[in-house]
Structure formats: structure tokens, C-alpha cells
Amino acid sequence: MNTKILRNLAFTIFTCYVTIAVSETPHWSHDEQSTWWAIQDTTQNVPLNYPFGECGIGKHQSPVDLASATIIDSKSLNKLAALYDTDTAPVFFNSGHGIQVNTSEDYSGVLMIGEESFPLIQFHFHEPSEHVVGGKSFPAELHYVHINEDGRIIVLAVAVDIGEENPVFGTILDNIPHEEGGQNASSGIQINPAELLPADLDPANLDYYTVAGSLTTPPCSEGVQWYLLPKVITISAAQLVQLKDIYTNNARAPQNLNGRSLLSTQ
């Protein structure tokens, strides 16, 4: 499967704009997340008329409260390496549910999990954070989304706190269209996604927590493996205000762990 096909697949999954079907998926918003499962697609017959049913019946849903999970650090885990390089033609995209940067078709950046390679398809932000610790959320959360040739989805998550201004985040904010569905593909700006990673972590050998989960937006599909970094990145208070001017409260509430544990390299 080439990178163009992977990006089309990612666009379909993560923006809920159907690129290969005649009609769009049903409208949803974060304000109605408790009833996502009940949203109907009146163009489909039973059981396809409830396309987001997994949001309600799934047992491995994301996000979660990390403080509620049992942490297992005794297992030997794969090495995690974010081998991101500079993207010379990123697309700044307003998904209708958040701000997002889609990598270009020939982008070569990948997340390596052991010997397996997962191309970076896009990264986006939630305000506030989706994963919480003891009920406490961070001001925002960054998600790097990867999909490999067999369709497996890996998300690398980074908590965002208030502190020093973040130049890369500022560039993203300044180039994101404010209209839903808007794309800025001709900015001429180059971005290295690695520059958004915590500065005190080695991208080639990341410490992490990992847990099985799902997409945090409809259709809430499970089978997503999450990797959460133990360090935060910072943005300034002014940048948080600028983010909220585009999207605010676009975070899903924590879901039941249902017996899941966190595996940790620490």
C-alpha cells in the first residue's frame, strides 16, 4: 500500500469526511459525546444505521484516566523511536473538530516500534487533554497518528502544559484555516514534527506508557495502540488562548478501563 493510499485512509478515518462513498458520515460534535453511539445514518439499513455504535458498546475505549490503571513495568517492551524528519509540504487542515497537520504524500517520517515501521500520517491537538491523571487534565494534548500497510493505527500522545512559547505550535496556529474543512496546502512552510516532542527525551529511544484503546472520535474504532510519553511540552498562555479561538472543549471524556493495564518502560 503506497503512502498516498495510506493518507486517503487516514483522511477518511480521522476527519469523518468520506472520500470514497457517496454520502458523508452523520454529523457529530463533542457536545453530544455521551450519545455518539445513538447517532443514526438514515441512508443505511440495520445495523449499519448506527455507524458510531462502538462508542457505546466498546470495551477498550480511549482516552482513560492514567492514574486509575495498574502499571506493569516488568515486561520487556519494544524500543520506540520517532524517526521524523522535515516535511517540505505539510497541509494545515481544519478538520471541523480540531486543528491538524497532514503530512505530504512523499513524507518519510515514521514511528518505529521494534522492527516495525508506522508512517506518520498526521498530527492534531485537543483542548483540554483527553488523557487525564487522577481526574486532572492538561491544557491540551498532541496526537501523532500513524497507519501502516495492514491498516493498524498507532497514536503517540504528548501532554501539553503552559510555559514557554512554542515556535512550531505558533507556526501551526498561524497557518490553520479558521473555516471548517479548510486546507492550506501552499504555505511554503516546512515543519519537522520531531521539534514538537519533549526536548529532554531522545526521539530515537523514547520512554513510554502503552495501552490498547480506540479512536477518541467517532466511529471510536478499537484496535488502536496508544503510546503516551512521560514528559510534557509547553505552549504559552497566549498560544492556548489562540488555540481556544479556533477550537475549545474538543476532548472526549475518560472511558472505563475494563481491566486494562498500562505497560511502561520506566
Given for the second form:
Amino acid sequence: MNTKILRNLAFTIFTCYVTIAVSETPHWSHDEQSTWWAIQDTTQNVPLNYPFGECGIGKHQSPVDLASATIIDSKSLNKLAALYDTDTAPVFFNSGHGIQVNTSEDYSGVLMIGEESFPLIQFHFHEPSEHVVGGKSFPAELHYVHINEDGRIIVLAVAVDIGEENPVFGTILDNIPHEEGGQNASSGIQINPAELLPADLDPANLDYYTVAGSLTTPPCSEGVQWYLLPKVITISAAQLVQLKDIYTNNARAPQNLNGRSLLSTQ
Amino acid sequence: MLIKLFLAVSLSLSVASCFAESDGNKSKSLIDPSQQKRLSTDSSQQKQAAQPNASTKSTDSQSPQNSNQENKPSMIDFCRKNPC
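For comparison with the form predicted alone, would you give the structure of this protein in the form predicted together with its partner chain?
Next comes the full complex, this chain leading.
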């Protein structure tokens, strides 16, 4: 009887170990981004033992230098509308790589591209910006991440400059846990992600630049469509210091365009 | 005479404040016009709506990855736990 219990216990522990080993991605950091592609997952066999290989061999990687790309403004593009409403139960999350706000499970805010709808899953910040203009970065960059029912990812990016204090960003800073992996799901605070958009743009009809790209963090998966707003938002210098106290230099360097152009509505 | 002078000063201040307000409401542009490399091609040749679900791959068009339904829960879950 005891042997049977011990055997079941050992099997359970082994199963848990294998599940965790398989499901966890290998550790990575922005400091070693030039060798993300070479990070090995020792639990996998060739070629899956290089789970971040696309970071090195991908040809449509993000971010990019926007001034290096040719801008095509003669094409008729889809209407872009950020239909974000207030999230009554956002989760403030320290991802271990940056500060992030996950929308609640029943959140209904979406990004409309033409007639297609892409639910907002989370938004997060990089310091400094990931996309640069003529080699010059902005102090920070906001990424709204959307995923539709097909698993397609759309990221709406907004450059962040120093200027007037941003009250919504202040709320996020005040509620982000400082420990890696920490989640604050019961703050009772409501957030409307639309309030972080540039004030002089119409959320229901946004001008934009768009380019095909990838996730900017491992596994650097391609097939991500980027929408970049032509206007910036501001945070105060003190808020930037507060952001840097939590995460700094969590931006990927610009990647080769490899013939990609920017499509523009303006 | 004083009334005319008063009206002139009022009008000047009013015009100045209008310009000041319109500048204050504008956000800074992402890409300075001097840094933009524009390619204005013949619109009749390229009059094609850029679809985010275009199935053909093109270097300058919108070409998101084709994914299947199974990606939905895992990718959403992944992007809640990672920056993406």
C-alpha cells in the first residue's frame, strides 16, 4: 500500500517537473540581446533546442529605424480605430522584463483594422524607445498588444517624450509590483487605455504608419503587424526617473529592414 | 480714440491667444518631415487596400502570420505572462 502511494507521488512529482521544464521559456535578458538566437533549451532536441533562433535569422524583425525606411503614402489603407473602453479590473504586472498592464478576461476594448477586430490583451512600456528615428530614440515607448481569435498579433506603438506629467501613467507606476513576476490584480483601480493615446488624435480614426515585423522580445516571432502613431505622448521627467527605477534599458536595438517599407495614411 | 485703441489691443490679444492654444494642443510628430523618405507612386497602379490578413507575402505590404485556432489560448496566455 505504502509502495503504491510512493510510486504515485514520484510519478506526480516527475510529471510536474516535466510540465514546468517544457512550458517555461529559457531565461533571457536585454543585456544579451545580440545572442538571444543562441540561447539553448536543454529540454528539447535539435532544432527545437534553439527556441529563439528567429531572433537571429528572421528577415522581418522589429523594431526598426523609421527614418531608414521608404514611406509609401499613395496606397489606400484600412481605417484604424482604437475602441478602448474602461477596464474595471486591470492586472498590473511586473513581467521581469518591463512594466505591463494585462486587461481583464472580460475586457471588451478592441483595435479595429477595417472591419477586423483585435482584442486588447495587454500594454507595456520600454525605456528607451525601441523604434528610433534617424538613430535617435525617444525616452520611452508604449506598446498595445492585440491578439484576435486566429492568434494574429497586432501591436499599436506610441512614442513617449518628456513633457507634461501623465496621470494615467502615474497610476500605472504607483500600482506596479516591484518584484519580478509580481501581479497586482486587486487594486480596485479602473484604467481606460485610450487615455494614454495622443490627445490630438481621433481614436476612432487614427493616422498611422504600418510595417510588417516581429515580437521585439524572445522568441521574436514574425508575422506581427505594427501600427505606429505619428504623434507622441508625454510623461514628466520625474515619471521617467520612476520608470527607470523599475526597468531601464529594456529596449531591443533596431533591426535590418531587409527591403521593408512603411505604409502611411498621411 | 481710447475706445479704438482698446478694441485694437483686445483684438491683438485674442488672435495671439488663439495661436497659442492651437500650438499647445498639438503633440510632437513621431518623424520629422525632413527625415521622411517618401515614395509617392502612381495611385492607379497601387490602388489596393492593405489588408492585415493578406495571404500573399510582400516586402512592403501588411503580412501577418497565418495562424490556426489552436494558437489562440496559448498566444494570449503567453502575451499575458511575457512582454511580446
